[in-house]
Structure formats: structure tokens, C-alpha cells
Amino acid sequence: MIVCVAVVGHQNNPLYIQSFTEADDALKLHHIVHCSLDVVDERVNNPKKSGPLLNETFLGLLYPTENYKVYGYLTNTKVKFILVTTDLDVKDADVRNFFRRFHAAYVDAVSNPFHVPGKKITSRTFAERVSTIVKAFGLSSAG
């Protein structure tokens, strides 16, 4: 089950963060997302040590914790997508598919002429689309 998704700008500023758990966990999930940015920067700045190719946008598993797994994705414009899940046996193909759909929703949201680049994403349509993608991920990874 996905517990949190985040969009982080190229200057590590949060553009969108949504948790899908109780309010008590929100601060902990924000901390996990913030900590994952160090791992993303390390992988981007030292590509030889970590494996993914320079043109690979899916960063894979950033790090596991006791209760969560954190995955990352980097767009061509250096915007980072972070996914925090409680599924400890999730497949990389499912996560790639999630990020592909999430990226399409993000592109639609920032293509809105009323969106100011670099500012937080406040679109209700984007939030609804993200919720739909998260629910679909839960169904596909369960089966």
C-alpha cells in the first residue's frame, strides 16, 4: 500500500506531498521524503557507484526502512518523484508503471496555463488523479 507520494523541485523544494495514512504519520513521512533526497542526489551525482544509467529516470529503491520502502524517479527537468510504500515485496515493474502514470499526471498539472512553474501544485484535479493512480497501484500489486 502506498502511504505517501511527493513531488520535489530541482532545488529540493516540495511542490506536492500527499500522505494516505492517519495525520499522526504525516510528519514522519515528510521526514522520510526529505531524507530520501540525499540518496537521490548521491545517485545522480555518482552514477558509476549506484548503477542506473544517466538517461534512466527510474532510480529504483532508494532505501528500505523497517516499515517502508522508498522509491525514486527523476524527470528530465530534475524534478524528483518520491514514493513511500508499506509493501515490502513490490515489483519494480509495478513501481515503474506507477511513476509513468504519475509523471503523466504531473505533466498535465504543470501544463495548466494558470500554474506558476516552481510553485506548489494546488490543483484538485491533480490530487484526484494521484488518488486514482494510488488506488490502482494497490489493486495491481495485491493481485
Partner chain sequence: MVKSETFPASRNRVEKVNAELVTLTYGTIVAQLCQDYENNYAQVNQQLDKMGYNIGVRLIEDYLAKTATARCNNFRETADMISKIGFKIFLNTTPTATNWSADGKSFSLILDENPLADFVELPDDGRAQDELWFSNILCGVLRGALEMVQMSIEAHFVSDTLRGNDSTEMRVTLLKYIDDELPPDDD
Contents of the next structure:
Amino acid sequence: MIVCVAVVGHQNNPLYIQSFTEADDALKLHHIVHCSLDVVDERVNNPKKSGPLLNETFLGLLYPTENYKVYGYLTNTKVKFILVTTDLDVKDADVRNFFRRFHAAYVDAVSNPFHVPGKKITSRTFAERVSTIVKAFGLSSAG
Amino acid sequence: MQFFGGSDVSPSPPAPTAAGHNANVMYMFNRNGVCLFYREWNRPLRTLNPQQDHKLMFGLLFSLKSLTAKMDPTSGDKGNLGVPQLPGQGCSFHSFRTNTYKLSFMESPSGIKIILVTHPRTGDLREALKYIYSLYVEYVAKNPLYNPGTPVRCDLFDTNLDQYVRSIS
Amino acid sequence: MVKSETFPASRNRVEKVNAELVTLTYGTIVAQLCQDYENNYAQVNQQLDKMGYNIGVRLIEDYLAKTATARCNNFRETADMISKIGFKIFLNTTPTATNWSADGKSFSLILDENPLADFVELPDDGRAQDELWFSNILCGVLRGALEMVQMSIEAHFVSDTLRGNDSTEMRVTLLKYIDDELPPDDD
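Mind pulling up the form predicted together with its partner chain next to the form predicted on its own we just looked at?
Everything in the complex follows now, all chains and molecules, and the chain you saw is the first one.
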């Protein structure tokens, strides 16, 4: 189950963060997302030789904690998408698929002329779409 | 429509040459009677000042249009002579010929009138006028710097028009 | 006699432009207007209408040259032409002309899809939802274009899916036919 998704701008400014848990652990999740940004930076600045291609946007598993797995995705405009999940055996393909759809939703949201680039994403449609995608993630991994 | 007898009696202008200019004069009016464009390629005779000349031409078209509509035998619904018609409404003439020149006329529903005076032996120019209208649309109406209702001053239009008119035979 | 193959290239083919480019360009214009008028949406609507008018008086020439259609015999035919040809060639959508008034002088255009409004969400300031007509430029375009073919009309939006309505509907009312002007008197 996905517990948190976040969009972080290229100056590490948060653009959108949404948790999907019942418990009041938003602060903890925010902390996890925050920590993951350093990992993203490290991945980007020190690409492994055998690592992903330059234009690969999917960063893979950033780091696991005792309860969560954190995945990252970096667009070519240096916007980071972070996914925090509690699932233990997550298929890479599922995560990729999730990020692909999430990216599409993000692109549509920033295409709204009333959205100011670099400002937080307040769109309600975006929030709805994200929660649909998040729900679909649970289903596809269950099946 | 043939005015003043059918045959080409003298004085008649020299026969058109294959590559030469057959067009003499061109006018373009908008629906308010403003002369948007006037160009002459071959017009030795000049008796009127330009304003009078344009006014005369517009008046001629106006009268001729309502006259031809009045004489239309196919339609029972006619306005009175002299009462203005909406452009494109009812019947409309497209050319007349005299022994010395031929005048071709077209009017768009938006009221743009294009008049081309050519050698009397030129053929049907309705397509040509449509083409000139499309030139106007491309180079004048779509030019953001052109202010609708003012005389056309647009080099691209001029060159393309010149080029095209030269090809009319 | 006439070299018809020398028509300008753009006469014969349908020009294509990326729809998203149009959408984004238009959206940016509206957003900028909102900013310039400090979210005075009544003024933004008015400005959009004015811009549309200026487009309409030119666009009609393009429409006439492209379609070579004759004058419409009545207003119903005009409505048909607007939806089935005008919107089709310029926006590639076909709105439905419906809800005719009894005197045949006003109708509604229902835009099932509105290419101008893709991606758009109106600002969440509590007023835009009630005051801004995002696609108001279309009203101006119709007003300008029809004025050039001797029809004085009034057009306004009555509903917009962006505001949460079920449909996007524009009301068009014919005010009168404008008479052609007489040639200036000789004096």
C-alpha cells in the first residue's frame, strides 16, 4: 500500500505532498521524503557506470527503512517524484507504471494556465487523479 | 452581359500578347465604399482625380448591381430599385464587356468587392478574382499590422498580385 | 485560362497546429489578463470579447475564402454554418445548435468539447467560478465575424463545464441585419 507521494521542485522545494494513511504520521512521512532527496542528489551526481542511462527518469529504490520502501523518479526538468510504500515485495514494473501515470497527471496539472510554475500544486483534479492512481497501484500489485 | 453592341468594332486595343499585361486596372472596395486598394498597370487615359474615380466606380457597381437584380426574371422577390441589397443576396453580375475593355467583378459575403479591368478578349475571370480574394485574405486580412477598413499597403500582397495578374490571359 | 495550381499552398491543405500549443497559448493569455486586471473578471471577460471581435472580423474573410459559401438564407442556416463549418475548420469540433427561441432569432451552441479549456482549472479564489467566462473570446469571434456578413448579434456564455456546470453553452441572439451602405453622395 502506498502511504505517501510527493512532488519536489528542482530547488528541493515541496510542490505537492500527500499521505494516504489513517494514522497521524504525516510528519514522519514528510521526514522520510525529505531524507530521500539527498539520496536522489547522490544518485544524480554520482551515476554508477553500469547504472541507468542518462535519460532514464526512473531512479529505482532509493532506500528501504524498517517499515517503508522509498522510490524516486526524476523528470528531465529536475522535478522529483517520491513514492513511499509499505509493501515489501514490490514489482519494479508496477512502480514504473505508477510513475508513468503520475508523471502524466503532473504534466496536465502544470499545463493549467492558472498554475504558477514553482508554486505548490493546489489543483483538486490533480489530487483526485493521484488518489485514483494510488488506489490502482494497490490493485495491480495484488493481482 | 454585353453592352453597346456585340462586335468588337474599332477603336479596339491591340490584341493581347501571350506574356504581356492584359490587366489594366484593379480596384478593391470594402462594404462601406472605402477604396482599399487601387492599382493600374495600363491606363493611359486619366481625366478624373483618384477620389472621384473611385467614387464613380463604386457608384457604377452599386447601380449596376441593383439594376441587374431588378431585371432578374427568375426571382419574384425584388427590392425596389436603389434599395441596397445584402452582399451575396439575390442575383449578381460578374462581368461586362465593352469594345475596349472588360470589367470583372466579385463580391464576398463580407462585402469585399474586387474589380478587375482587362482586355476585352480575356476569358472568364471569376476564378481569378477568387484567387485574388484569397491573396487578400492571406496577405492582408491575416496581417496583424493591417487595420481593417484602411487602404492596403502591403508589399507581399503587391508582389504576389503583380505576379499573378501577369499570368492572366 | 487561369492557373489554378498556383493557389497559395495554404489554400489547398488544411493547416495543422498542435492543439496543445493553442490551448496553452490561449490559457496563458487569459491567465495574464487576470493578472493584469488584478482578477477583475468582468473586465477580463470584456477584454477577451474585444480580442475575439478583432479576430472575428479577419477570420470571416478566411472562412469565406476557404469555404466559398454563399450567403445564408436565414439565421438557422447561419447557425448550422457556424457549428458545422466554422467551428469545424477552426477548432475541429462541432458544437450543437439547439434551444431555438420561438421567433428563430436566438439559439444555443452547446460545446461538447472545448479545445480552449483542456487542462484548465479556474483559480480557487471563490470568485472566478462565478465571474470568469474562460472561453469568452469565442463570443467575440462570432460577433466580429457575423458583423462582417451584415448580422449584428449578441453572444454570451450561460454555462461552462469549468464552473462545474453540466455543459458549456453559448447563447447567440440576432439583433438585426445591417444594411449595406449607399455610395457616398456626389456633392
